[in-house]
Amino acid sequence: MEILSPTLTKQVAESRERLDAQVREVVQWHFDPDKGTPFWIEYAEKLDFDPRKEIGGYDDLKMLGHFEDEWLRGGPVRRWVPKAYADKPIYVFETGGSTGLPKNRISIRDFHLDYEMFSDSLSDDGFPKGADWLMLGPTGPRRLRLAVEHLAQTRGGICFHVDMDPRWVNQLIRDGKFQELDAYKAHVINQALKILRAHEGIACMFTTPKLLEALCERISLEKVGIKGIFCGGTEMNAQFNRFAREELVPGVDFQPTYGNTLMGLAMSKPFDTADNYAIIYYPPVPRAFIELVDPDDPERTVDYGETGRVMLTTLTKEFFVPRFLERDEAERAMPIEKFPWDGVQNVRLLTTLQDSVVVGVY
């Protein structure tokens, strides 16, 4: 395994100070009777121990258990809302949907401060400030939608939109229905060649890797005035990575992310040619943390290097998910200074899900 330098090595030590002084504070609100989140306080009666007085530090999460993918499912979805936060707007999100009834998730700023942490990490030459975008993504009851218009008018620029279903998409893959598939699929990229070829000052885009390639099909990015591409979605692998940056958008700023509804969003490491285009992601701690563990025995972390199930760790006030373990898997990676913490290299779906699991347009 490779060394750590001394000043890399503190700078993981006090990254994990503020985790576990994160997980001390989250904690404490979400079991508080006063102010905390019904489903916890609940959850805390059935317990023989005070996580207030026992969980001092991430580690100690292990006393909790895992979060369990079906507590999501269905309702009343108030539950998750902390008392403190009850008079507040709050959004509903649903996530997944692909494997059975659709996950709910509370937020009510949460996803503004998960874009504008990813904000500051683009370049104003690659996302200009004041530029317009374009969301060619999924819309509907998913964050994903409001998200990016968020990050656009931060950066001070206005957002457009298409209209699409991806469970519409998933659907007529089931049914083997392809002839539909790619109407519809042409039919989302049409409204988004009208949207570009109407509004000169559209910049900066989010969209999926199937749908990126679909788009450059029929148009040059880098012509109508493209100058960055963020983008995401389960296809996100070393070899899209190459094929972005070098046929189907080169000389334009693309930056691959990693993220969902119950995480926020992660940030990848710098390109360099080095890393033989694998995308390696690190996680926005404190406010998320992501160890990836043996699928067979999830409480031993794997090496770096080595093969891991992803098991996400949410710590906001607005949500607390305590290790969930994700459908995905991928490399551990090791801290940089940039990010010095664990990151996750060629994200993917688990081994075990990729014959089962529709992924549509993502």
Contents of the next structure:
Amino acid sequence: MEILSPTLTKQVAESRERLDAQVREVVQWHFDPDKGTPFWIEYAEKLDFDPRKEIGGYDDLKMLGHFEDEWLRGGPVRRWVPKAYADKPIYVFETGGSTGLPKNRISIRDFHLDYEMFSDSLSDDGFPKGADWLMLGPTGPRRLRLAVEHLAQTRGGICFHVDMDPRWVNQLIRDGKFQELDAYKAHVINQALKILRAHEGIACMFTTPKLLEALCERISLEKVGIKGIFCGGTEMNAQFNRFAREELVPGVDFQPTYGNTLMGLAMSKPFDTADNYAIIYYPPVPRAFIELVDPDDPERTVDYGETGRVMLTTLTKEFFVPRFLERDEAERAMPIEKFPWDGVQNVRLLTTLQDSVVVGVY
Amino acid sequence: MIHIPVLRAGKPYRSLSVNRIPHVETGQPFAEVSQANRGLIARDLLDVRKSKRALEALTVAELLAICKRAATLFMEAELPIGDATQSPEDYVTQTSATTGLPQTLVRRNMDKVRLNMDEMEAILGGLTRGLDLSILDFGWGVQDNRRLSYAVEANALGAILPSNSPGVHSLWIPAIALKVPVVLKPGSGDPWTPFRIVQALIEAGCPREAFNYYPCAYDGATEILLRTERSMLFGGASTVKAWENDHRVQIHGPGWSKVVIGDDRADSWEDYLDLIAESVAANGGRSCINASGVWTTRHGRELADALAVKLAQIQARPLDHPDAEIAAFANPKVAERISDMIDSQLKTPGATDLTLKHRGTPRFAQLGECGFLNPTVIWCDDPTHSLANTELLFPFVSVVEAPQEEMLERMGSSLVVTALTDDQSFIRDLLASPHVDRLNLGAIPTNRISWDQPHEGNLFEHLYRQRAFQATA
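Coords for the form predicted together with the partner chain, given the form predicted on its own:
Below is the entire complex, every chain and molecule, led by the chain shown above.
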């Protein structure tokens, strides 16, 4: 294992202290009988301990077991709104691109904060302040649509949009209607081309890997003035990262991200040729934390370099998700100075699910 | 470990995504195959016109000469594979190792591919029904006092290929001689055969730009089918279903090939036992042209029993055994599941496995790490039984009894029908049936292919359209 420098070791310890402090604050908040979240207050009634007294840091979250995303299906959705925020304007976002009963996550300002943090990590050369944006990705009841718009506004820009419904894409794939899928993709791309050609001020964009590929078949993004691309929404591997940098958008600031409605946004390690295009993501600690665990024994954290299942914890005053076992796997990556906590490398669908789940469709 | 690269317009490309294919005998990774991402394929295909121009610079006669040289090279030469080279013997052992096909059968298939390239002129003669091929060089010409012109319909032929039998690759090779570049997605178990064919053709003088070779996942295959104006798709019923109504895609799905004995010959069933056994079991029973059904009007039970005695002599053997005749499954659990599925369907009355009692050993056999399925003959006294029309990836056949007048209706579609009858009325019905693709009249095993008689669609007609043409001079 690589030895951390003394400076980095100190930073790691400090970030851990911030994480533990965040855990204490968030647990106190959500389990507070007067101001807390109805779901968690009711949950605590079934426990034989008081979380506010017993949970003193991240490791103690084990006492709560694992968050089950099935709890997010159906209503009443207000059971997820902390009483202290009952009079705030509430957003509800849906996860995933499937057509089953959607999973909901409430939000107030979290997505603003997450994307403001992300904005701080972007370079002004690749994502110039004041430049306009194109959001070419899933819209509808998804957090991403509003989040990217807020990101653009945070950086002084205006965000243009193209409608894209990933559930329809999923349905076409399930039905084996590939020609229709191609036509829908062309419909989406044609709209994006019109916007890009009509609005010279657009220099930044969000898009998904597949839409980026499709767009680049029709246009040179560098030539139309795109300087930075924030890419996400579905899984990306090292080969895609290399292909994007070498062939799709050479010369453009390409920022792959990993995120979801439950966690927010994990940023990637700055590009380094030594990584051989592997994408290494770091969660927004202390607002969220990712631990990689043994798929057969989720109580065991895997070693650095070892493959593990993604276990996600979200720790904000709006939303508390302790130790949720995602359907992804990755290799555990070492902390770095920019992100002095564990990262995840080569995130992909769990091997055991790879034949049964439609992913990365848009 | 051997590494097989992607070929982008003939240029090797090492991907950061690789698929490690296991050796069927050890289960350990044996070769590493670069995987093309979907966008890479789509991007390359934007430039496929350039590849076509490279082939157009050669005459058909020159391309036929290249095919002939490639036939020898494929059979005898040390050819490039990734950073290494591959001898003919390497090819045999490597293909056997990842497909489970016995080495003897790989060699036989190797010769089929050689013959295909060597006899390309005769094959094009069959595909074009004797067209003066120079017409394809000049765009038009005069033959039998008629002006003829042909327009090519595609800048490239896409081919989503299987792993079941190397001989099947003979079907796309004529595209090169017909001046159409190829975009190949090899089957995950047999990346070797198409790669070696491509290398032999390049070594023989074919422009390397004519070859795109993309090992990839399903989304890459979809991209190939969407982006190439003409393609061929090999796969099971569920795979090909989505493309059945797309005229650009030539479907090579399950064969459900059959031997049919007319009422006039039903009493002579013993004369056809060898023919039926070959039709069922040749090439390990893995081809779509292997018979999976024998339909007769009477003596079905006796025929099935005698066939079971004959096929029960074929037993699982190590892949390098000179007498090995059946293939190992790359994943033994798949073989077990297939066997369980057959047993489960046998619980429905109307079908009986007659091979078990003659062989004395179970259908599923394990030799070391390899799983095999021994030949299986099912006697179906109920022609509507689910096993009466089932095709599986090993020598599996159902013998079904039905009145002659009901046979064609009940049989469903068949890639190959060998009809044993002199009944002219029945022959007329067979000739008129839209459910019979290739028809063999007389004692010709279903697996015997005459290359000048294309089945499952004619590649020339798939790639070219006859154009109305007039000229003043």
